[in-house]
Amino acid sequence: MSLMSRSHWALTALALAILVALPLLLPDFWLSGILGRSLIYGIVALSITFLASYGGFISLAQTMLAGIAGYTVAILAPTAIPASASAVSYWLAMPLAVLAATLAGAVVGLIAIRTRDIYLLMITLALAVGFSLFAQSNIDWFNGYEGIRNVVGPDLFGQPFRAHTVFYYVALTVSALLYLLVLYVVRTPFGLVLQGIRDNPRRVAALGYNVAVHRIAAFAMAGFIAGCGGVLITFYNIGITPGSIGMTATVNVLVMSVIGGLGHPVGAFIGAVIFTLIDTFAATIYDRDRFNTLIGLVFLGIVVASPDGVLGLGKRLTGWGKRKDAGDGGTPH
């Protein structure tokens, strides 16, 4: 079974050559704020576009998996501001953080099950919505509307997360060896009969597989992703709250998602770079407080331009190139 084609093979190698020797290149400002950013959040936004394109789900909730992710390590964390009791180290706190998304992931699915199209956007967005109310509300666990601060993250190699350097290379490589576990996964025969449930459900289930199963693992290795995203926007943001998983939030992870395009994993970070110029660049383009107004336009064009993102409008410019060449080479001179 091979991920990709050879050229594609190449392609990726050469992006990620590209990717590693940036530090060389780069001030750090664009290292960690721009890159390091928009990898992170790519990660969430990968976790969309995998229910999306492979699933047939659009889904609201991933921001939230990522918030319980965050909250998770935030509240295990040695240095959080308030500290907890049940304080950790990062090192075990990291991988209960994911676990604890993965398995939300998959009570996600479980409630979702029976639902498609716009009833399933509706109910996720209420879990979301909801679950941003509660941390809001809760003092105890969640430190209501202040959230959790100080969570800088392990040290590295004696390094601290939060170095530049050390952080951009922590988003790359998670952000890589998610992106081809995706392309893994979706050729595997869960994957194929993911993308067959997608297509027929009723079909799939006249096969002998059991849709529901499949439904709620899919929404388990979302939750994955995105509580991967989660630990690292929280070491990120040096802490969480629950304006970090608001409707705002829920909505920009979306925006990325359908930017880039939903076609192919590697549209999630595309959308993300896209988003993340923009909203720091804001001020100098247009006006920072008009914000919402341009990443608005921006994706109004897109969408209208290509339904299926810069991603979809790449390939039809390619292949509009192509076929272009192919008709000059055939018109006689």
Given for the second form:
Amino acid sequence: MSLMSRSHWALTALALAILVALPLLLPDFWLSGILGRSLIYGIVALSITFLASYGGFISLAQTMLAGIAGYTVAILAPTAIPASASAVSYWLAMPLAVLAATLAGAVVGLIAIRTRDIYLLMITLALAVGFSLFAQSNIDWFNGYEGIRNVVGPDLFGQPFRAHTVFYYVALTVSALLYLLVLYVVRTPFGLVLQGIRDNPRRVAALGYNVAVHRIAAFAMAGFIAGCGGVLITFYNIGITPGSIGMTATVNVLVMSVIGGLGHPVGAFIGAVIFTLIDTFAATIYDRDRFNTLIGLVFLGIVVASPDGVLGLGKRLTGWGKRKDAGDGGTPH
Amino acid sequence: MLRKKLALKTATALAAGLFALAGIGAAAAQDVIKLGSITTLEGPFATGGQDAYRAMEMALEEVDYTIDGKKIEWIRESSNAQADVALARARKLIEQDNVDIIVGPLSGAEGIALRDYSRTLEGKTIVNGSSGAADTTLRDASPNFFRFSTEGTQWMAGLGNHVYKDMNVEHVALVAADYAFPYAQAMGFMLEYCQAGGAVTKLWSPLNTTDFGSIIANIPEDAGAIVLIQGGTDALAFLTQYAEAGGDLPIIGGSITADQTLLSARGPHQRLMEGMLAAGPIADLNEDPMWVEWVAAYRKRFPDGFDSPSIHAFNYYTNTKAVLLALDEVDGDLSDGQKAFQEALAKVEFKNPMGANVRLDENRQAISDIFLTRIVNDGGTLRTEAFGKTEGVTQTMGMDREAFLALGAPSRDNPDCPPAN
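Right, the form predicted alone is done; let's see the coordinates for the form predicted together with its partner chain.
Up next: the whole complex, starting with the chain shown before.
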């Protein structure tokens, strides 16, 4: 199965061109508050989608990995409040943060190596909850419940990172690169073996591949992706608190990838945009004291209407239009 | 400039068309003052948040949503007591809804996050809702952040001395939630209590704790009282479990512990709450005519509200009132990056519903009166009654600012006066 046909590439290029041009059209809030925010949370959702769609692992630890990167960059940040003794420049802190998340990803893979399905879900959830409780109770490094504030990010081209356009373009560039990275990796021998493991691990093992090492590598790469997202999220939130990586945040990112569709990496970003829109505007269009009901209903509606998310829904709709073209392609499982 | 203009025009059309949700369409007319607000309507403080909006409604209705002919448009948002959610809502209010002023948030970490955010804003003002972390205004204060409510440290003024000198309790167990606001409250209590010679054993629990078994088991045997600095559902869980475990130490409450959100709830905890002491900016039974009148108005306006307005209602009301007074002072003029308005806001001096005078210090933090309170059974209903008052409590508890700052930020380790053994 070739992942990107010529028309897919054209579509990707068109979407990117539109996204690049958007700052000319959209007001600042839409740029950073909706699209930028969607992109950076979409990156974390992408790391879930990557594992789920090509490895067959649904991990709930990805928000934790983003949080590890976020806390690393916050602890090392030169502007952090409370000020840290180990402050370095942002340009050093960022790669170190991503590295930490990559290593942590490998560790998660190592821990979860022999589990699948619901057990994998549980063990990763346990790790995620454990880490957020640890962050909440650790004062010396993580500053407890209050977290680390004023992590503003570096200046880029003489502009503060938080300037709407700068933030948006950085988020877009990083997202696009990671998206293409995922598409590239799954076509390499490593990616093919990963998909083989998803479909039948015993057969892949019989062929002489080391299943365990491939799984750990996949989790490390997912950690790398989540780490990039985590750094950007921390800059966006001007800091990090245990609330940013707690149960709610974990579930939110999972919801993003599920409603977007786990079948293809682009689903992560579609889901993130839908989630951000609803999260931002539900209170505006519905009773303010009860808007969570609306959020729940929309998600329920999407999942009931299409178990493989908006992506699956779109595929089915266009599939009907173009006869059986995309009928069985795409979604694994 | 041209690009911006063009972008705005196209964007308005595009957004209105493409995104039915946006609601960008409304023109930002000069004769409308946009007031945004954030409180928590989810999570442990949801009932307090609800009450906060009741009080804001009262304050706005008093002026009929109008200042000198300018209409006040009120846009409400809700967070869940998490800093990043409060920040996302504040961004939406400022950048999308284009509000001029935000009143909020409710809890400590959120307040610090919004203080940081306000520093990046120009020509906008954030006025605290009910959050009470000391550092929001004490350290790294932001010129755009104002707080007309007193904070956690101030609220405990007088209580430490009372417990040691009048109650003769020499060792207390401090049961508190592990975040900024209780740190501030603990500091306010311990400054006096430790100085007087008392000892404190601290027992921290994470916010949203439901099982206090291990904390209850760790209360030292020789403790003479429990200082409970928990709010909302956490406080309810502790008191219920402590009552069911047969606990009988006197309870000294933090300011959000002895509050209507708890007093109105039914359950075994009520046995422990009668006679409980606390301190804070409000008391249900206070003879000041302003308070009597305000409570009557609250009850009349919200028959299904609390029996008496909660501390969050009181704080949101006080802060909203300050905004309205300052707006009136400048005839609703928010031009010139709100320069005149912010100057007026910094100078506002008024009486809050408790009849206490409120004015700001140089960090835009309120100086006001603090009351010692006792929970009494008032004809079948538990209420707090004021029995003492400390007037004009500053954020530095009457100390010199430098000396106070030198004590360090309140944290789980600061201050500290453990029992000798």
